[in-house]
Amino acid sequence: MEDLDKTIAELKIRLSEKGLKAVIIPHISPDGDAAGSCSALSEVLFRCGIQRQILTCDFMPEYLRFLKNIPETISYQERAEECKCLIADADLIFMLDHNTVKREGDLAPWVSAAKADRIIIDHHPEPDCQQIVISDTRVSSTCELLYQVITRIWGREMITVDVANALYTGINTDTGGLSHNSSRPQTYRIIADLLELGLDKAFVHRQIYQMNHLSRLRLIGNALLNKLQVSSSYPVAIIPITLEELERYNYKDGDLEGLVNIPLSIHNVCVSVQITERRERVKLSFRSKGNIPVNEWAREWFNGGGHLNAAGGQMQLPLEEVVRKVWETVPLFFDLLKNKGLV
């Protein structure tokens, strides 16, 4: 804590100076904690008169697009020419809700390569080295860590109606809607405290849970009823997607949030994986129950990695050969766990 506190003093000087460019980048496929992060922050440095803008190497999910600031969003596959220029001519680049730059998808070279100050915001374990990094493993969220570095520089008059709604976002969907990385106490101090200073909590639900699409609704039901597989041998249960079925349906950036989660509510699974084909790769979400470290087989077999029950990986296959390593997979991942005591 005492580390956290230094670092956050450090940021606070920083961003004392005048005249600041900044650029504020989520991860790729931002999901409710990047986004409420980036619009939080976005806000914040506003109100300060520091120039910013928030950018990212593919789209903001439309779901999310009630948040502050996010519909000005500048997507790279758009305005690529002046996503480099805004990286190049910033002083300061916030890199939110991920722990490296390899996570910024088509802008991770130009940020490499520029010359200003790069800021990692974040709470996924074995973070990068930058010239500020503010990380803390124990949050429930990038946006409950934000809340602290912002009411610690600029205290709680900062936190508007906007500004409490976008955190509360990512609280929210960052812990399947409190229901797991969310026991510590102050995760709800921290609402409680967003409430006081205004967050319009059934406005946000209403955003996020509310505003559905038929087609969306038939996707799910689609993936739900003929494509769900369980293991008859292990609690694993696997959901895989193809290309045409998200065309079929109209799929939209955000329509297949929350799906991966839906196979834990049964009794005997305790690992769910969403398999999930796009153009350019095929894509996988891990979700656990209790202390299996799904974050270890995305790391170990899939490129990817994250927190111990939420974790993602990429693998640049045609999805039947991932469908098929992630089976063969299985009983490796179950000896390993056996090794260590888990199961």
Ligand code: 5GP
Second form
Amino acid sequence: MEDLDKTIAELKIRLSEKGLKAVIIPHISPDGDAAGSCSALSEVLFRCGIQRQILTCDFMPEYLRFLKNIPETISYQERAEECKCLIADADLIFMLDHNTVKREGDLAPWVSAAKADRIIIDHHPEPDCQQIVISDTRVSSTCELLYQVITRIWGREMITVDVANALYTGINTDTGGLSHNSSRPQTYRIIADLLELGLDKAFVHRQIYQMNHLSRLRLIGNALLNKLQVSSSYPVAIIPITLEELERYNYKDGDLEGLVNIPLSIHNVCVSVQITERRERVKLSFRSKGNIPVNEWAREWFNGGGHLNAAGGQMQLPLEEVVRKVWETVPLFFDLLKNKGLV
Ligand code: 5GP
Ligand code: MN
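Form predicted on its own already given; the form predicted together with the ligand follows:
The complete assembly is shown below, putting the previous chain first.
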């Protein structure tokens, strides 16, 4: 905790310099916490007169474009040269909601080569060594941590309605609507303060949860009805999704958000894995109930990592082979858990 105070104080001094230029980067495939933290920080820096720009290696999903400053994000896929110039020119690079430049896709080499100080604000374990690292794995979300950073550096007056809405978006979505990773009283004190500062909770809920297209519900309905498999020997469920299905249901970024959590609502399922075929790779999402560390499964066999209860990985193999590998590694993963006394 003291370390955190010290690091935030260090950042405060760095931010007091005149004429700073900053870029703000979320992780690849930004989610509510990544976009929410980028939106909030961008707004605060703007209000302090610091030049700033949000950059992504891919795209902000449509359902998060209601957040202030998110529609103005520059994507490397559309405007690579501009991204390179902004990164090369920046004094500060904020890395939000990820612990390593490797999670910045095509931006990573430019960020690594930049002269700027890199500042991580994040809640994933084992952050890269960077100039300033504000990391706390106990918080619900990067947005919860960013609330502390903003209030300690600038005071709570800096939290406008737009900033409060953005911070709440990250806290709410990273905890599955305050269901997991959200048992610390501090999280609710922060939400209470955001409400006092004007958070429009009903608006945020409507934007995040009530703006679906019919095609998204059909995609999820198809996945649950026709694709979900549950093991008869282990408390494991998997959902493989093909590129053809994504196309059939007119997939847009964010349409599969939350699907991987649904099998965990089955009484005897403790681990859920979604395996999604993309054009260039297969993406895996792991979720668990209780103390089952799915990040170890992702790290050991699927080039990934993440949190205890929510992790991800990727493979450059055909979908069927990845599905086979998931089933093959289930017994190995459960042996590992048994050795640790976790099952
Ligand atoms: P999601 O399933 O939502 O894509 O990812 C869940 C969590 O797993 C993310 O918050 C992130 O911490 C982690 N994660 C996802 N994909 C990767 C990956 O490819 N590598 C690593 N190290 N972590 C990942
Ligand atoms: Mn997060």
